[in-house]
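First comes one chain, alone, set out as structure tokens in the form predicted on its own.
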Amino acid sequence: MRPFNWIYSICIFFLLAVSIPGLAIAKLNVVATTEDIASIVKEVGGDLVDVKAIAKGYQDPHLIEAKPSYMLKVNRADLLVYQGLELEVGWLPLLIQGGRNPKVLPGKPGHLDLSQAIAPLEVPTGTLDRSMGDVHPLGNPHYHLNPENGLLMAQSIADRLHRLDPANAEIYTNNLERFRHRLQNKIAEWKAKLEGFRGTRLVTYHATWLYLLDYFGFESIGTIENRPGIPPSSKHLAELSAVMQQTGTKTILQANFYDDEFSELLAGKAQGTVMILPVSVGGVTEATDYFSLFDVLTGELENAFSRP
């Protein structure tokens, strides 16, 4: 075969291989119940990974609908990693169920569930029965509000990487070391930021906040929601007016899928100020990933009591 023959050849068959799924590099399809964790795989996991995730940054993740658009994902995922302690409980074992993908099925690698290296908070004691509204009975799940456990769901995440695709265990390593410079070095700046507010009182709508407060060293002072998902009484509102006159409060903390009717009423009486904000990558425009969601976060909390 004449060079130039050979060269072309060559050059047609990378064609096909980029072109035909066949003969294409295969990158793990990865399920992910969050854009939070999306935001982590996508960082550990680099070009060696597709992902995919379910709930969306605006959305209330307790709440998604079991689609069978979703189930199809989960059908077609070589790893599904989800939040876990009951965060996904009214939709994700639908999902799984009707995904039928035995690669997903809890006790099988490609199932992760990311709480399980968490040092949850707000446990529960004693009997729970409904009358309790949305009590999670293993803690409260939103913990990827407190960054320090970014560092944990993605060594979890890369662990469980290199279990499926020892031959590249190397480049997760390598991409989680990054991952986890970047972070350090943001957390430090974060908490640089928020250093003088310490101390600093506010009211939450629900204890989707818990995390990101107990980190920064911010006191809840109460929720509006007295009992998880069941809309509060005029007597708790007004019982929690008296406190935050009392206390000098004035933030109320709401995350942004929530109605703020509640709020701005309980704002009114304690003339108080309601903050609105995104509890996850997706959020809103500007949160793209999980570092510019505490960006995002860090510098409201810093204009917010900032002011006079």
The other form holds:
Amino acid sequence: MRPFNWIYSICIFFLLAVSIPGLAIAKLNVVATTEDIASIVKEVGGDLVDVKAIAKGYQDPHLIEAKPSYMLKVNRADLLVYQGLELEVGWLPLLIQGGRNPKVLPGKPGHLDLSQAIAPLEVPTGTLDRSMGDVHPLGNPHYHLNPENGLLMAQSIADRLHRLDPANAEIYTNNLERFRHRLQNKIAEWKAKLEGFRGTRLVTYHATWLYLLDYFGFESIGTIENRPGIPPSSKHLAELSAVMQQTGTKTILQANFYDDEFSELLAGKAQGTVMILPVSVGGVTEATDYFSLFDVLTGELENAFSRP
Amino acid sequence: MKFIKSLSLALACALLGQTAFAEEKQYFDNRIETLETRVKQLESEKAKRETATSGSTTATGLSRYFNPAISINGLLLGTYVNQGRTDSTREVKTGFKVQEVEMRFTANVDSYLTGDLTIAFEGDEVEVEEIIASLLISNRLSLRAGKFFTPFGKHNLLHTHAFPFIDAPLINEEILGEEGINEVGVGLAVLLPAPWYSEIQLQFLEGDNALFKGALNDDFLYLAHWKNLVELGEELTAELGGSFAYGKNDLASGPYNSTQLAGADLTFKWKPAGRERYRTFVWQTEFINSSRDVDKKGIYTLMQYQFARRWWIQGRYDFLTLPRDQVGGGEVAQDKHRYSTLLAFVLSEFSALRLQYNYLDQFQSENEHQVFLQLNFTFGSHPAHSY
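The structure above corresponds to the form predicted on its own; please provide the structure of the form predicted in complex with the partner chain.
Let's see the whole complex now, leading with the same chain.
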């Protein structure tokens, strides 16, 4: 073969290598930062989307590392959906930069910040600085734990899928309606389960559970981390234990990606019990999607509060 | 009889009152709940408005909206060395110093370019360490222009505050030089269509440093780096890289008028899924060979283990060699060995206190014991942590 032919065939090979994956997959490639978002995208997108989550449900979403293998996922995405409110601030900017995908840059239709759709809680007012620990200046980012926010997230995802894939808009609308209907029924069921326990007091490890407690009407009397992300002092634990005893609080709630040494210490002092629960879809094997996550959470809380 | 009648009447009234009261309570409870939700809603809306308006303009009426994100890092260092008490010109000497202060600015320039600036203050010197304009061309290609740390291996890319140990590896200090290969030029990065992360970077640089300073103005430095990263399960990654650099130098003509550098790096990183906060393990090894007037080559291998939320223990071995015959040292070995260990107490993402011990076993000089204590702190906008 002459050198010219060599160059020619190499060019053709590269063209094929670059173009074939694009042709073969007609589905929209969606990258979600968490499994909760991925689950809702699956509900709304159905068979028309191929969705991958970056943070697994059993991982602490604050501490994901910007692995180049995640950059590849971002590189191949048509849509990047994330939780926002600085939950992913330590790694998502690097994934977007390293993913070098013009479709998912901020401001592009392939870039979707779901926090724009919800009303955040715990938005700090007044002065704010790092002496207060890992504060989230835009509000508490764990909003998926209010199931009604799940509806708002789904709505926002559906709107964006309409824009990216107008030909299938009707299918996305139908999927959204089905999701809404099912979630509303489930919400009624979950509320009924926990209705009798409204006003129950508990202590949480980190402010992870704010939206869940707020929605189902539980009262948090304090957090073990008195400043977010900073291990507690023994003085703070002693004070918290005294408050628990005064108010008859028995339950300490913590996410399963934290060590339970401080929770167990407090439980020992205040004769309470520690509940370790998943925060996200995939956090435990039973929580396979957004619905079963709340099945697990409400079921566990009901069991714990029903105990004498 | 009359008594019983009036008693039952009273009882009935009481019961009725009670149910009426319960209904009323229910009504008010509901009202309170609705009002509470409403208050919360208003509060969050108010907070949103506040964050949106604060900091938009200054007293001069100039907008502050598009100011770059700024972060500042300080490195305070205390050193003890058992050698050279009388020699004040030594690089490593007993005493306190501000090792480095670094300011970093970053922002999008416009819809095409991203800008990065890093200024370092070291002693009474101020240096623009990096000034980069980068451009994304397609989803496989990106370009950068400016002055930057070049991707010759892993360590050369790091700013001082991100070094795994307080000092740089011997091969970086002695082969690449004190400043590393920090050059002015342009670079192209290509993401290859492979199932794993595979990237080639090609850079065309001025070549203005001790290793590559050519005799002519148009003697440039050419540099290439190939980076590959594979996931071995979800908790472990392996990175393999190769680097090559070529350029003219200002040594007399003949076999030595060009400098060639070749490097290889291998890194394993482990983080347990679900316990990211508490454990990490890194094993990194790098090899560099330099052919200039003499051949120099060396290797370092280091391990970092995070054994508790705030604690890291680390070890490193450095080795550097110069071939005997070319220096005229006869049968004397030209080798340097260095053994280092480090204990870090990481208070938070933004500050750490690190204690390091070095044992330096070097050719034709006394062996040295070095101890460093460093306070490393960062303030300003939240930095993203590169992998």
